[in-house]
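The chain that follows stands alone, in the form predicted on its own, written as structure tokens.
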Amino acid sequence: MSVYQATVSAPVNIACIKYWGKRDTKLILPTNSSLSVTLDQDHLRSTTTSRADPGFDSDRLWLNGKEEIIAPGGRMATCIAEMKRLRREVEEKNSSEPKLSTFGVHISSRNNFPTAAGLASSASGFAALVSSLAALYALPANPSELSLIARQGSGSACRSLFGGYVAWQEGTAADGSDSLAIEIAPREHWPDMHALICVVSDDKKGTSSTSGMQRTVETSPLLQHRIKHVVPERMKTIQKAILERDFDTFARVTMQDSNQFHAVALDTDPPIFYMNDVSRSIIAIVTEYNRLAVANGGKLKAAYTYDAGPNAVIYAPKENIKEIVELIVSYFPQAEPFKDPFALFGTAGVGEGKLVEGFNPAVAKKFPVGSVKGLIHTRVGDGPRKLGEAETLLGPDGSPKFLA
């Protein structure tokens, strides 16, 4: 008997514009578009195997070995259901083609890092469902169709469905038909862009991203300034930046939307803090660094951004990702020795208290150790890969190999 399942890993993506409301909650349609760098699967990923059997007599998905509920209306059941209709598409074009929108089906996914602490946990992981759900059904549709889909489990996981350096456009049509995911260029096209990931904590978050975005949208005059005024040229900007490997420009404009978006937090009423004393501090880090760079005759050398949480994400040409990893050990020592994962720093290693001359040492203090709980160093990283049957996540019974 014929075993039809499909398994795929899918990347975390970290936007640069951000999105940031929702003009309508149930298609997930933002209030402005959105621009991210797709990042290396190799040390973020989500990973899904998708499997249908006449058997199954209900859709049922494990998420790191413990099951979820699929709510009825839910996104995770609008997904599923939105694949299944494109699978019976196939099949009333031919016939021959096997009835698999009418199986149940059996999802397991894993993610490599913590969920729900602010690493885009769901971009990653709906991405994975839905290209999963579509190697599966073998449907013919392109990664920006398949994007109208996973939009409608978690808004930037649309941006997930391809590498490199990806728009989401927020669309105009009520139907969310055009609020879709385009890529701007491939991973190949600008291939030294590093990312440093500093995991303040991994933490559930005290808002989270959906109710916060809600009351933003409800109570933040700022908010509407940003969606008229700033984000569209914003977005001009940083694709040019992109598409001429400018990173000066890419690395301001990213610093400045980050701010903003913290800066339309705070004026959610009541007040949304997703940033601590640790994420300020790195940020008056990397503005001593550039600052000194500048002053020195050069240009931006680091940009910051933090998503709905305290963790950092610098992105930097990774010939200055040395550097940036020396000050940031120096100011949050590490339990545990940093891994070099791109071989970039040579027999010496991590220099540790090692500052660029000329820093100023007391724009920040020095923190315990565990103050920062890990550093991942990433760069930019291609989309969805499908993945073989040696990596499956279900065992032959249809339940997962790995309980929680």
Contents of the next structure:
2 protein chains.
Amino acid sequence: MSVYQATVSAPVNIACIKYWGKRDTKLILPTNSSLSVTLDQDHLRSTTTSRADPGFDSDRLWLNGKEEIIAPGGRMATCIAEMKRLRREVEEKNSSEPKLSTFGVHISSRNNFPTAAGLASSASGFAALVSSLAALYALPANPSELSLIARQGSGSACRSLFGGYVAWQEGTAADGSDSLAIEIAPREHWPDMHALICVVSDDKKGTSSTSGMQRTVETSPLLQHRIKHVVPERMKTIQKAILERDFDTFARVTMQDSNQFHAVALDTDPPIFYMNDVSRSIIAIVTEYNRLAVANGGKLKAAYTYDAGPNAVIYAPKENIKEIVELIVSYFPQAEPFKDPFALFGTAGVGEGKLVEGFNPAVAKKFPVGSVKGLIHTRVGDGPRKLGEAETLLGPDGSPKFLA
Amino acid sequence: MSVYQATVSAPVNIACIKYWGKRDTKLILPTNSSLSVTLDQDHLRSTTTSRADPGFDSDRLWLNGKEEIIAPGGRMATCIAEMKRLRREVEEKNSSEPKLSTFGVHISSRNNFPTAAGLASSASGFAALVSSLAALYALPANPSELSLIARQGSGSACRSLFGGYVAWQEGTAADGSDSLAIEIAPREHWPDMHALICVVSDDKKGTSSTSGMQRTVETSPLLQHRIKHVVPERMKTIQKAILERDFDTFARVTMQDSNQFHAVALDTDPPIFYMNDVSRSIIAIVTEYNRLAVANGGKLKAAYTYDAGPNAVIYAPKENIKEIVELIVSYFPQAEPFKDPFALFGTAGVGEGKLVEGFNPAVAKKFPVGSVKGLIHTRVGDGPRKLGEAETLLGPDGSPKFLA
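Starting from the form predicted on its own above, please write out the structure of the form predicted in complex with another copy of the chain.
In what comes next, the whole complex appears, and the chain from above leads the way.
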């Protein structure tokens, strides 16, 4: 008897134009378009195996080896039901296709980065879920079509269906049929976009993005202006910057939009804060690094961006990452040596870091070890990858192979 | 020979609707109207003596005993010149008046609060300067007329010409002749408005408000929306709340506007941060205190507001201040005992503070001693006070009596 299964990995994406606010909370339709860079799965990924079997009497899902309840009507149930509907269309068109849509499905997923890192895993997770079911069901759907379904799992997940530079078009249709992801440019168009993730400690759990963004929609007078008058222009500007590989403009818009997202969070009642003093200091360091570059007749060399948490993601051309790591380590001493996936440093490593010449050291104070818990160096990456049978996360009995 | 001199004290004011942005930087004309509460001079004040003497060969000014250069064309020079112009009008109308406008003037000013407290002294300082010169020159000008001149020293100084609840009307005239302060209500209308100032330590000097606000005008897309569409409505709402002694509405609008001011500062390029993790935690504490009050069927009990720095000012009816001090001290242990000007606490003092029943302690972590350096309890106060000869800050030789 055949085993019907597929294993796919999907990437994390980090937005440059931020998604914050839904116009439809059930269908997850956003109040504005957004744009992100997909990060390299060599470093950060969710991997998911989906298996359909007539012996499975229900749909079940394990995340990092721990079973999650698929709540009826919930986001996971919606995604699975939508994928089965597409499979049914395939089966109806070709009666020789096995009736996988009628089988129970077991899904096992894991992230290669710790939850404690505070990196949003819902984007890569739902992208991997939808992609693995699409592979299992041999659907003819393209990534944009699949993004419509991933979007209903987690809004930003739709952008993880593509590699490279990806826009989520807000769309106008009430049923959400035009609220989908499109590729602005593949990674190969601009492969020199690197990213340094600064994992920041936080004392307390912030407001969840799901509840936070709706409170902003309901109470921030500034959000409407952002939606109507600021984001449309920025979307055009940054897409052009990407097509022209214009890092200066890319960086400027990325930083402005990160700040504006946190500004409308602060304009919410009661206010929402995601950045802390460590986040602020990283902004001050990047700002000074850029000021110096411009003062020396150059252009912006780095761009920070912050999602709904204190972690910084710093985008920069590869050639600047060494200086940036040295700057960050100078202010935020690390307990562990820098993992150096691109071999920027020799065997001596980063050491205690150093400031670039002319850098004003007073822009931030030196923080204690652990304030920035870790640094992850990665770069723009590709879209979901179909993996071989050897990579399966389900054992022969249909239970997860990797337990928590 | 007569000694021509006058000594006046003037109060600090803390805005509820924030002034942030100039449409004319020379005349100091704001981009929006603002509104403040004048604080009690019994606790916080600037005191200024001005003396005119034919033997003074130039205008000189001492601040806390230290001479400040009166830069030609600068703000102090402008205020002094404007006051001399008004004096000249008096002299021209009545030729028996001594020609004080032709004399040099010596000005000695001091604040009764340390500069290190991080409280803006420019508002009380320029209000005291202008008021003392008005008294010296026996000008017939009313406080609104004087506010036109104090405004050219420091925008928010115009609001310190009145006690109680004060609006600074932005005006429309290009020459600034209608950009002045008016009294919305005197302190006696609503004397129960108390304030707790939490003096917060900061590691670094923030952006000056003068340069910061113009960077916001130049770069924040959200500021224009705030100016045109948000502030006018809030000015109406809070004035009505003051006239009706409606603390709930007063508190809501005050907190929203503080947050929106910091939101547009964050929307500035590069972003401006004035609040730090201590400020954020005080917001979280006040938010929880209010949440609990509302959950118990009541109304808002306290309102935080932050100017261009990390210090919190918490407005509340007197009856709530004891609970608020206890809450703040619980999270921010104090090195010094609480100075208790209204005798809220017995001889035992505040001790280690305590939480009100039902308060969720997890909204903030406990900070080390010194994070909040001090607490000042005050209340709504009166306008500039003319003081007696005994209070003079100038010695017989025209030099300051109180040296730094």
